[in-house]
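As a starting point, one isolated chain is supplied in structure tokens, in the form predicted alone.
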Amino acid sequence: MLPANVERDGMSNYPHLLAPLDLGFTKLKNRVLMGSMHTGLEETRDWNRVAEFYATRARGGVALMVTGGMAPNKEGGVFPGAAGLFTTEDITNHKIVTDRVHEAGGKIAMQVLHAGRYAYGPECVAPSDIKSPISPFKPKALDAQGIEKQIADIVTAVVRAREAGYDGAEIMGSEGYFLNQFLVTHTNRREDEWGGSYENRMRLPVEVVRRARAAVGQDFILIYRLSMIDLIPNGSTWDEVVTLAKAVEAAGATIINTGIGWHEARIPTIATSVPRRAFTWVTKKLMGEVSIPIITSNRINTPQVGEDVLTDGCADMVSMARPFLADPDFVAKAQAGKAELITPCIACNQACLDHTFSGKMSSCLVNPAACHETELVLTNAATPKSVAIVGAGPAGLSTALAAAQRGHKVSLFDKADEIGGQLNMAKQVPGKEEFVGLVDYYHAALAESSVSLFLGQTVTADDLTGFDDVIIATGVMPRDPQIAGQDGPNVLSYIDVLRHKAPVGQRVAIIGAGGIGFDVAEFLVTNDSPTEDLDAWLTEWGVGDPQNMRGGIRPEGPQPEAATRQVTLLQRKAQKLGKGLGKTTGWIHRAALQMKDVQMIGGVNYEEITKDGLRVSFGETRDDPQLIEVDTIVLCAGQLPERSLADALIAKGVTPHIIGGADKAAELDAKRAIDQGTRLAAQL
């Protein structure tokens, strides 16, 4: 708990966010929805594990949760084998989840998601046989009988959700999934009663809601997830959005939830470079058009942001999904006036969406216990130990906090004068401002913990005697690329640029196109970060008002500010640059740099650095030698583990635990470092 002098009343801080919402037949205890996330948990069929994931968040105080998308039938599953309520056994298993949530004082709705042409399998179906750009499978165009089957299956799934004890169901009608595909001419080329005019194109989602309401009665929450800005060519007009919202309300929806962008849209919507609450202005446009509550979503990640959204009249309720992976106690901490102790979602996508789209179990970079609640448990230590941790980067910080939570006596050392390690470079990169909040959280968490912190101290092996366990989290050091002339005055390391802000010329060559190379390029071509300026960000990505521009797409397209430097990004590998970046965010980084005219060149040999620039050649035969004339060369050629202290301890007969970059220098991988540190602390 916080000291008494900083205890605050959360209700007085967040009167709108924490106010109840009366739905008539039931009441929600606050205005916070945990939005739908596909985690992969249901597919494990470990129902105790599934139940504990949701119950943990219910105990944390969220008013209503929505599950990951459940398939209404095999052809509608996001991938083969996707979970759904197909049998009486499924209903029985899901009741384990709903019972646990209700015992924890929470409410939960099941999302029914028909993927349509996004279904990753050969049986996929859609209004028309138009293949999605993000799937290799061409869908089968449904006939009238096939459409009736899909409606019946979706309604049956909603009925089964009620039988399984869910408090409601969310019908997924956005993000470019099946129902959304019927709404726009981009994907619906039909000429029958399900296509052509907008009245016909919206017939399917309205009919689904109408039949679902008739099937479950009036005392069951029906949420309709409505795409309010498609961000694709030939998307919905604003008049069509309003028309659909009114029709969905009349058909029996309890709540309308906001969907932003199709999955195939080339505009980021939830990545860390997207400004906070970037699309709440879209939801606000619908306020007053319908009488049922409206939920807004996307990049709302602190109680204050949520409070501001509601105070500004943008919605009746806010949806936050990934923040509940980062901290299941988000609402409880806000209620207790402890917002600074909320582990922040930094919208990195690394352990959640990247895992989902790679077929892995989801988790969270900052909270590796997410989706592992029954396995990664920090119990009180039977025998508290004296533990020394060297390195206050993400690996050392996560280990220290988790070990102290278990009751160990922890001493945390770092030679720097500040905590954070590599996070302090990441937070300098435009579009990664959320890392500032992560470092601030670690400050608050350390102050609240029993960890003894020693900064500005270079620790030797002799200083670490007398501890029961020694943990080395000393991070990484830059790899030496061994290029002739690299000691010249026109050569800098990425540390010089990001940490020390060394002067950089107008023409720059960056050696190395991994995550660090991309970050340095973004840093060097950007003046004021558009992530901190919503209008600038909308202009940069070509997002317009859907009331004036169909689908919210500006006809002139993206209009970024001019690059502040001329940058060339190079790598030795003869492959597309950025191939190793995040599965769901790599395209954003590549597009952002391409919009700034960054030149990307692969398959190079670094021959020599001269006062005039960088000499390179190509291929094994070192063909086509040429000089890239630049003022500054920045080395981002990878990292090596900083193991000198670990090696000194081993030489003295001490066997330390080695974690994070000191263990494996794979880019700046905070996800692995935090997971490794937390798991080590759980085992001490």
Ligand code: NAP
Contents of the next structure:
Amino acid sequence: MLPANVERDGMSNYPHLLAPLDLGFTKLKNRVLMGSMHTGLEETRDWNRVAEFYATRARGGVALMVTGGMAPNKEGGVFPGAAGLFTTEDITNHKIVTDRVHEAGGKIAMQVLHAGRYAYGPECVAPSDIKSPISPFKPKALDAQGIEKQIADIVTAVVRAREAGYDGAEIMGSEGYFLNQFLVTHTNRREDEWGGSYENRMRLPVEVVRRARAAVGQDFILIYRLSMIDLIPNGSTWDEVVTLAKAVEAAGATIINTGIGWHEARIPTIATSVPRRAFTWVTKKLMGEVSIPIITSNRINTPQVGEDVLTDGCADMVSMARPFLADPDFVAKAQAGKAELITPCIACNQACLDHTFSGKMSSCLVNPAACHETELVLTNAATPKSVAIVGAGPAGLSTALAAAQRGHKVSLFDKADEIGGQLNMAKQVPGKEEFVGLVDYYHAALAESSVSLFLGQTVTADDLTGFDDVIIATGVMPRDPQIAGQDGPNVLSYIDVLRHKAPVGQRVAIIGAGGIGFDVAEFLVTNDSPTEDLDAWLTEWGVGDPQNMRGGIRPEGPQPEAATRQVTLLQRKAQKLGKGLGKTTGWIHRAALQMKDVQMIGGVNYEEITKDGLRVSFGETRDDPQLIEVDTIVLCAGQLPERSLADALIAKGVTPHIIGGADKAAELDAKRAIDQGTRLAAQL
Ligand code: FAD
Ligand code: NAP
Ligand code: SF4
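Okay, that one was the form predicted alone. Can I see the form predicted in complex with this ligand too?
Expanding to the full complex; the earlier chain stays at the top.
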């Protein structure tokens, strides 16, 4: 929420981003689009909840929002039961959403998403019967009649969107979905009028736009999401992209939005290790080729980045999706000249995409109220209390800010000289630079709040008298793996490496392959973070200019910088390393380390550490004993709750609230710490 007295001076900071855009029949109040996200909200059929999600963002000032993808028919749904506007009742329900958005002064377009061979079900259809590498289902190749039915269903969905009160529709033509599948020979091997030449392959998307425009009339926003760089073998050439853009414009699109990479591409496109605005240069190539507005997207997460993108002439508008989960008031805060108070999306995917792909409701690591707007509400406290919070990691910080927002008098203590707790180690890891922005945000938010902050204070139970509530958020301590020889000078903990920057040898063994083991490995093999250097990152992942190579794939493939150390990552479990990492990002961490020749060994017993390295054996019978010759061994063997203060308080008869790592260290992450802290504050 914005403080009441802030000056509205953002326009001078972001003149391009905040400028209106005239579409002729309607005007957008600024150049910010909230991109489509599948949150799972529509599937709850709790229309008040769906409406509140979008209305909250409309109140926050975004010019236009796009809903999650709505299926045009059963076979095109991303998964069985995917939401769509199939009945009159569906239209009535969606009207609840559009009315609420309009009352809030916003505009909203409905995305029509036909998944084609990405539809997770045996009924899926596609131009040809070629299975996708990311789906177990082989699609049925459509006959001519089947194609006509798909076009008619997509157009009907667009018409129903208009009936439901939407200001427009986005036709999803990128990311390797149905329309995209027609465009490239990778998935379209047809020999009829819908395949073969490019003119034939682009016929379907163009027909969809042409017929949709004819059906809805001129005064309805039609966005076409166009894949600008497929990042797959045999993807579109740049000439084809331009040809399609022109054809889509001629067919009646109002705006062209950018899609980057097919879902099956093995190149990250939105993860936190992708540099900010990594692909806006691709969209820029289309500027001037068409006369309708063009939107760019991917890894734009601050008003300044958005402004820079527009100033550089990369697009007419910017699309941000996850940043609106992180902060619904993104635009309002930019307008108010308070960008530092925007809760930043750190592109972690942990509570949004990882949830979606696990069949769970989306939310946001930094904003647990996202998609829970009707349930997690920070009301003014009936009786303001004095609250002591010990520990200014994510658990303590989120509790402090939320409690203060409710009117409680909060004192926040940390023994360290800085806020952030373990986030200060996370931000050292190459590819995790977004954590710097998160800690900066907490600084700004604390400064703006009424929280009294006491740093450099190791709090004892005796210090915590006289408060109405005491909250222990003291985090964790490293687990002691009790390996013979671990007291030697060649053994370090992850804290020594990341926090104290202890010298590390050339050959390293890492004990423990959880999130921290992987991060330490990345830290030890990387010199300069490619996330901070776009050219280096594009080279590392083998991304090239689509004008010179089909789909933007370099023929030579990924070309990472050589590893700065020789690292072996170990775990006791006899399973693939990194299995517990994020559902949508684990493959990136694994691929990044494999590119740097990190050895990954599972199923080991740690026998002994000597001056020459680490002795291991395998299996219950302790087979195949061997010495891994290394200079340094780094312990990343998990964590235990730091509860000494909580225990001391309980011994004195005080019952504190215990949150974050201090509560439970197993499978703890910042998502759980922040969620738990915010929910506790909501109830104080
Ligand atoms: P902490 O962050 O540990 O904070 C506890 C605080 O309490 C500390 O600041 C400490 O100084 C203070 N304290 C302790 N005792 C006292 C006392 N007696 N008096 C005063 N102050 C005290 N999580 C993710 O979700 N995503 C990631 O990508 C991710 N990456 C990570 C990478 C690394 C390298 C590390 C180390 C962690 C990572 N994590 C990540 C985990 C995440 O940082 C933790 O889960 C989270 O910080 C736990 O929050 P917390 O507030 O419970 O504890
Ligand atoms: P973790 O994920 O629980 O991993 C601990 C590792 O130590 C495992 O590989 C485990 O594997 C090993 N281990 C456990 N007990 C051991 C013992 N007694 N001796 C030797 N090895 C042992 O914990 P973490 O890596 O410390 O991470 C802490 C938390 O931070 C995690 O819960 C994680 O969610 C969070 N985090 C998240 C991210 C992210 O990207 N989302 C990144 C970093 C950290 P074996 O038992 O098989 O040996
Ligand atoms: Fe961004 Fe992470 Fe929140 Fe998703 S969970 S919106 S990636 S901060």
